[in-house]
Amino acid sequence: MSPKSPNPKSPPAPKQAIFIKAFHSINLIALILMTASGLQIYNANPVFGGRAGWRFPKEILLGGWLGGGRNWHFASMWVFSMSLLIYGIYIFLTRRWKHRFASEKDIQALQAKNPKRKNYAWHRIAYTAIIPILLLAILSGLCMYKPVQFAWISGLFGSWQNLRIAHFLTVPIVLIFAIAHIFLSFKVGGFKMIRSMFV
């Protein structure tokens, strides 16, 4: 076998649809921009501790000041939201939703000894659990952006501070989901699987 010949024992690289590659790439960029600009907004009036509260270092912020952070945050939020909406329509039309969300079979798979089934089950559970978190992030963000127009929703949080805390806490949860998603994908197909999601 020549040095340039492919290893016959090496499994082929997974193939993903261009739409899936674009979805992952757009969401990853939008998530980074939303997080960095959201922390810029946070620093203007920290959720915890008020004006004298702890602030994030400027090296990880985006926008330069409150107004700039808001502009970046809302722009990336719309990109992220529209990407999720289009993905939702895509998996509905292609019936992929049947394989994306958890069912009783996944609970049974977690109790089995098959590591592959367990991995897929955890993936579907993560997909299912992140949906209400994303809805909470979007709705709480809209309530802070348009508190008068969405007063009937913001009133459910009890106070403005509760609304801010709820919105802020969705950030680490979404980041944990992203890390778990990457980790589970790596367990299934290694770096080839992760690379196939973007390029």
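So that the term is clear: the rigid core is the largest set of C-alpha atoms that superpose within 1.5 Å between two forms. Positions refer to the first chain, counted from 1. Model, not experiment: these values are computed from the prediction. Compared with the form predicted in complex with the partner chain:
Comparing the forms between the two forms, the C-alpha position of residue 90 differs by less than 2 angstroms, with the core used for superposition. With the core held fixed, the Cα of residue 109 is displaced between the two forms by less than 2 Å.
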The other form holds:
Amino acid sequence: MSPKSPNPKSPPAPKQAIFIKAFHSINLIALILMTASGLQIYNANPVFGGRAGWRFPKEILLGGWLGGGRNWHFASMWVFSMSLLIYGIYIFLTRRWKHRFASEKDIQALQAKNPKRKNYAWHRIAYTAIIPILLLAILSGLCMYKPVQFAWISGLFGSWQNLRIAHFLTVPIVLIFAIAHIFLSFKVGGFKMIRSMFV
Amino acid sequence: MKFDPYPHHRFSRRQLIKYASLSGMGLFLGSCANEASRVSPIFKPLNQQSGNVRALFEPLNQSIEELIFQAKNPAPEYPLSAIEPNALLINSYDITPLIDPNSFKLVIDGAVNNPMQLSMRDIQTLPLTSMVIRHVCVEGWAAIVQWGGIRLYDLAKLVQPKAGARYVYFESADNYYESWDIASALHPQTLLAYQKNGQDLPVENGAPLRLASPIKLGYKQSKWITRVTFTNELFQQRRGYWVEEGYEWFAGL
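Let's see the other form, the form predicted in complex with the partner chain, since the form predicted alone is already up.
Complete assembly follows, chain above in first position.
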């Protein structure tokens, strides 16, 4: 590329590490598989209302029946949790967690008047907040998958129903996050930014 | 998936699956496009891969389940006040067999030194173990239940399994069958129960004798058990009724 850009006003497209792009895509696919198969399992006995409860439409379910849903759920959980673990190790080793995630500065930016800084801050807060939700999904799932072997953590949720509700609630929370995440990243960096996270 | 409360008026699950796959072929041939359009176009090809996904990941999951399973470590027990009498739902794959407890005999055989046949009276003279545990169903619900009965471990002491015995088969009066790894079968909280919530076991819960355990999912806990067979090998085509349909074999909690 020549040093002089043909249009000096357009900022260069943001660049992401190949590792981050890969993680982002794998995580997105794993979340879709986990959710679709999880809702299939939900339908066998709805968390709200039991056998008489409302069920999710077939169109968004993965597995075809309870057994198929479980097969997919307990396969995708490996992709989901292992990619998250490797990502965690990566951001720790590269110290990315120190400068790419929300910090006190972002809280301060929210109180400031600069709207651009506010957008950046909200965006960082949104994608930082989702990390503990993803970890809660894994933890509450593990507590239901092996409630005897992990009795010491299963007990923290109080009752079985609390455990089911906690695990299920990660679905609407992640969904709301995803919508906010897309909206905020568009506000911050436009299509270029979104594109840069995938290709 | 819904279980049928009046199964003898309808098809068994196995028949249902057979007919469903036939009607599935009908869809393939385009005979009823309305139904076909209700299936998600994204997930339909993936649904067909469920068996492959299971074949790929189930050995890994099972080896980890066996690794974390602690044969001596009991599951949490609860006070009697924690019992949820209405939470335990009734599931059965086919009929509810009626067994006369006076003529009933439990057969224990296979890789054992002392094969036995025990009447209910024999079983009730053996030490009674009572536990209040959480019963967890594959469907996602759970119930705190009191079960009373004889430990399979205590029965094993009587029949003396041979050194090579690694699995235990359970046959039921309704033709249901299950197989367990011996470590789970001999866990101190694995019972052949004849009491539920302080009363005689009701017939819909498996009277006169059923498996009860906090360490396996509900479908492993056969009702109306007539025969317990210790074996060295697992018969691959007969590991368990629901296992053949696609649920996990180990199903440990």
